[in-house]
Ligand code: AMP
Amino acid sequence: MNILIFGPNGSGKGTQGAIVQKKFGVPHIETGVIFRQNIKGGTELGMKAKAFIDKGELVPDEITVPMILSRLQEDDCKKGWLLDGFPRNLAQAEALWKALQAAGMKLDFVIEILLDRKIAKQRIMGRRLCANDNNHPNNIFIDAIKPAEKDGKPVCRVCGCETLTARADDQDEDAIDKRHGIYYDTKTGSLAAVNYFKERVKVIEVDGTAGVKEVSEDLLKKLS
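With no structure shown yet, could you now provide this chain on its own, in the form predicted on its own?
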């Protein structure tokens, strides 16, 4: 089963991707990891990509797409894959689709996690990190994982740690708005890419406002 997954920052896309990976036994492939592996391994494509990255420029699709395609053709992907983080816009969607078609690779499903832009931003800015374990889920804007209280102060809902902090980048509204501006763009951005695939494969939509369990149950039901 070959799958693309879309969702704005704050939608829980990474969490749901991990659940799908475990359920179907396919690798969860993130484009950032592909870049790092190619650069570290000194591949031809990796070195070409590094030249652009070192100059602070975006890596062209003619480098990115072959790099991704090569990863999708590795042995661990024979039973399928879940691609996360690409394509980010309409042009990349068109390039990836053409590459998959040329390679004779089928795309079975596209997952789209639906979430209002305002809620997505709140979720990002509401994240709180536990000093004992950053994996303890705490978010001041999500009732299901809202921090507990002790003496009128927020504490980790899992272990009771009294030190909860926010990541600096989670509080950078300009950066969040810029990322979301690309994602929610229906003309050339990520949502334009989703709409492109809707004309070609089955797109599974799930409501991202629900809890993690509810979202995953709905998603797995629609994938089965």
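Let's see the other form, the form predicted in complex with the ligand, since the form predicted on its own is already up.
Single chain only below; no partners, no other molecules.
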């Protein structure tokens, strides 16, 4: 099963992606995570990507497209994949589609999480990352996934981990606005990519306004 998941930053895309991954047992490939791992590891790719990420700009397609296409060649992708955060613009969508056609690979479906831009921004600013697992949802602005408390300090609501951090690019309003500008752009941005796929494969739309549980129930219903 080969799947793409779209949603603006702050729509809960990572959380829903983890649920979809579980359902289909395919690797969850997140471009942002790959970049952050490379930055942490001090690789050449990480150093090149960091400057763009810090400003909320896209890492250039010449770096991102080959990185993802080669990731899809790895052994664990033989049973399928869930791509999250890629494609992020129309050019990447066209490159992916061309590569899939050339490899004779099918794109089974695309998921789109719909969310108002203002709500998405507020959610990003409240997001906290658990040091044990980035997919443990914690957000100081969303009651359903507020961090737990231990000795008056916020801890991960899933595993109790005491290291909860905000991503630097999540606290920078200019960077958030830039990222959303790219996402909500229907001419060349991420929504242009979604529309590109709407002409080619089945796109499953879910309303991301509700809580995590409601959104995942709606999504799983539409996937069954």
